[in-house]
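A single chain, nothing else alongside it, follows as structure tokens in the form predicted alone.
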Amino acid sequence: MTTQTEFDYIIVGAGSAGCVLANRLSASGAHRVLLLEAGGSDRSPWIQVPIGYGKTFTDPRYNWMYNVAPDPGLGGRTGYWPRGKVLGGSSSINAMVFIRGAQADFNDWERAGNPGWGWNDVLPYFKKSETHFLGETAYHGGQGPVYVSDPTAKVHTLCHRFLDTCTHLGIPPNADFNGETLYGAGIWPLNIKNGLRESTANCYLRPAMARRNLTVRTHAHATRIVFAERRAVGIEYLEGTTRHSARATREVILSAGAVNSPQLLQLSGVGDPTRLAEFNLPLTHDLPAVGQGLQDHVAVSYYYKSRIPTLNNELYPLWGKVWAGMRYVFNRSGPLSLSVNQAGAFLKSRPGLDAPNMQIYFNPLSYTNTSLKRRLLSPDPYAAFLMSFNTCRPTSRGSITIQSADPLAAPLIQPNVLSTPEDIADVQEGARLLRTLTAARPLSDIVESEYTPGPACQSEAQILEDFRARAGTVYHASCTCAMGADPATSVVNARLQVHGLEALRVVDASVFPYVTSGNTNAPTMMVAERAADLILNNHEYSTAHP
């Protein structure tokens, strides 16, 4: 059976960007908006309780659970990529660290041929999206949908020892990573309010769902963009085995994320003609950059046994789990109300850099001996903590391409990690940074031993071999439909319109020209906020100037 309904805007994907767009495009009541989400409801307590992301990390009800191709840069290992398949998308299953990125990141976006995306241009949209714990300031918003909290008073005491060590080494404290500078050490700001996750589903979509002009369909898997010549006019999608189509009178907007947006373009005949011909897909538009330029942050963790109690001591014993549960149930406090990503730093690993090139994570627990399914809820049975590092702006590039004409088949994800000398050099520098930190007081006073990779791993070759053997994604996939001026090397223009096609935009992390320095959820929301203005202003202008 086939059904068809007409809307002004169709948004594919109710994730970090799609929920923002659904709210903003429907706010006036003048536009009919359809939001399609392949996953289901986000009402599970495992989503709403912050530390529940340890459970959704491998739950197919909420997660695409992608596996990536064997990567030569990681010793031929395959990798696991969780991506949100639920209302809120990855904002419903991430670790809730709210980092915008360096101001220089966005100035680089603008220099890459994207006017209007420099730091001064995007700051108002960052402010628009948030209610910050500092209130309305030059750098922060006080009336936006997403609450950004400061967990400094709630984090594990070990985090303050890490910060004191940074100060001892001359690394300045940074009380606001999203303010004047990214550089320094501090406690991560979190999108958590009153012990509950502040996903885009909770903050943007839920308040808008009562609007009569907004239709939200879950378990609706988009299979193809419908074109009339070069104009996008609708979407075909599946609900179970039933095929549906919906017509868009104004625009189709892809917000399916860095994996699924390029996949849907290719399934619809937009991409590299050679690749499409392999699967007998008719060519709609030759756009070779679709799915190319994949960027991600890849980190490795170093594990340290501690002479004093860590979060392991609280969460490993059964009584500790019960006590943590009681604290959360009765007053929304304790470790269940936070992310385990609690402290960290943005550092310059060598002289002469204008902006930090390394992100350091400090977690007051460890989970080396547990499966993926149990990692956060069952840490190691001894006092320990971990530290990690990743390059802020990697130079390696991967790709995401279809490997079947079947829209339900997963695409081929090829990260291509450590494919440049620059990224390999950063591995050595990152490892030295971690060891410098743990060798300095007061952190050194409580380090009993480095047990992974351990003191035997010392030479540059050994450090690189260890990284290849253990490193993995930090889940910041981006740049696979990058914005730029040249259709030969980019997918969308600075207004996020797909090159060479009409009434079709991409709005999600795939449009980043370069991955930002840090976590990608906040900048994805910013992109959607700005895109909503671009879309609405575009059509208001068109109406006023026929």
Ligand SMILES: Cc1cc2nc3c(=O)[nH]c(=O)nc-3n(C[C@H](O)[C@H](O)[C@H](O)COP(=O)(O)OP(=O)(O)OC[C@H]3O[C@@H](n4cnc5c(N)ncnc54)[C@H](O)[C@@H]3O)c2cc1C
Given for the second form:
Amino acid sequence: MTTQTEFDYIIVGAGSAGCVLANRLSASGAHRVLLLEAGGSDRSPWIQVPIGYGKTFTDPRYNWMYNVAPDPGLGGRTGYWPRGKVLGGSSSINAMVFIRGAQADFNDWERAGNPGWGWNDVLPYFKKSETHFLGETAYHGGQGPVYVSDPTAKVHTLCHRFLDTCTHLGIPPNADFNGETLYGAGIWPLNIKNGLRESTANCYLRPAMARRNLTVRTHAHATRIVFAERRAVGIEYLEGTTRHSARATREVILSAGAVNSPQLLQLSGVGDPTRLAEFNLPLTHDLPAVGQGLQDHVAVSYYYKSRIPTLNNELYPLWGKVWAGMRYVFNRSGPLSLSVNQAGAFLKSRPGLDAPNMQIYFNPLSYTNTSLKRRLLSPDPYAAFLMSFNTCRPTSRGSITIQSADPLAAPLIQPNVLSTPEDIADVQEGARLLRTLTAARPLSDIVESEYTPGPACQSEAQILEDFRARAGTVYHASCTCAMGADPATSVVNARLQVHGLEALRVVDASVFPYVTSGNTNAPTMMVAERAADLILNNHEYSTAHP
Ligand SMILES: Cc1cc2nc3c(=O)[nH]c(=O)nc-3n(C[C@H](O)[C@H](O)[C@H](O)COP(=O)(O)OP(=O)(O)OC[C@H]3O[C@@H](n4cnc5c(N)ncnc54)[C@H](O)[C@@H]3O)c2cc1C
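Moving on from the form predicted alone, please list the structure of the form predicted in complex with the named molecule.
Whole complex next, starting from this chain.
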């Protein structure tokens, strides 16, 4: 059976970006909006209870669970890439650390040929998306959909020891990573409210779902963009085995994320002609940058046995799990109401840098002995903690390419990490930073030993070899449909319109020209907030930015 329905806007993907767009584009009531989501409902305690992301991390009901290609930079290892496949997308399964990025990141986006994306341009959209714990200020919003909380009073006491150590080393405390500067050490702000996850499904989509002009279809997998000449006029999608198509009179907007937006473009004949010909896909438009330019943050954890109890002591024993559960159920408090990423820092690993180049995580627990499944609730059976680092602005680039004409087949994800000398040099500096921190008081007072990689791992070669053997994604895939002025090296223009085609935009983390210095959920929401304005005020914007 084939059904055909007509809408003004069709959005593919109800993730961090897609839910923002669905709300904003349907708000006036004037436009008919269709939101297609390949996954299903987010009504699960594992999604809503913050620490449940330890479970959804490997749950195929909510997760695409990609395996990436063997990566030479990681010693030929394959890696595991979770991505949200559910209302809210990855914002429903992520670790909820809320970081905008450095001001310089967005000024670099603008310098890369994207007028209107500098820090001063994007700040109003960051503010629009949030209700911040500091309230309305020059840097923060007080009335936006997503609540950003300060868990300082709730985090494990070990986090304060980490912060004292940073102070001891002359690293400034940073009480607001999303304010004047990213530099310094502090407690991570979290998109959590009253012990519940603030996903974009909860904050943007749910309040809009009662609108008659918004149609949301779940378990609806978009398979192809329909074109009339160069204009996108609709989408074909599958619900189970049933094929459907929907018509868009104004625009088709891809918000399927950094893996699936480029995949859908390629399946629709937009990409590198040689690659498309391999799969007998008719060429709609030659756009070689589709799927190229993939960036991500790649981190490695160092593990430390502790002389004093850590979160392991609370969460490993059965009674501890029961107690944590009771605290959550009766008070919405305790470790289940938080991320395990509790404290951290943005640091400069060498003199002369304008902006931090290293993100450090301090997690007051460890999980070396457990499999990927439910690891956050099954930490190691002894007192221990971990610290990890990743370079903020890696220069390596990978790719996403189809490896089949079947729209249900996974694309080939080639991360290509550590493929530049700069990124390799950062590994040495990151390791040195972690060891400087753990050797300083008061953290050094409670470190019994570094047990992974351990004291035998000292030389530059050993540190690099260890990184290649153990490092993994921090889940910040981006830049695969990058915005820019040149169609030879980018996919969308500064208005997020696909080069050379009409009525087709990409709005998600794939349009970042460079990955931001921190976590990618907040900047993805900002991109969608700004995109909604560009779409609704297309004419005014064109006039202001010729
Ligand atoms: C495990 C994990 C932890 C993370 N932790 C953090 C963190 O602590 N802080 C942070 O800032 N960021 C974090 N991130 C990253 C952040 O969540 C993402 O960068 C952000 O959510 C990306 O948003 P997006 O809109 O680009 O894509 P997504 O949110 O992934 O949305 C894409 C949506 O499109 C749907 N879709 C895909 N293909 C199709 C199709 N063909 N048809 C229909 N629908 C389709 C998907 O199912 C999904 O719902 C984490 C990510 C993961 C996976």
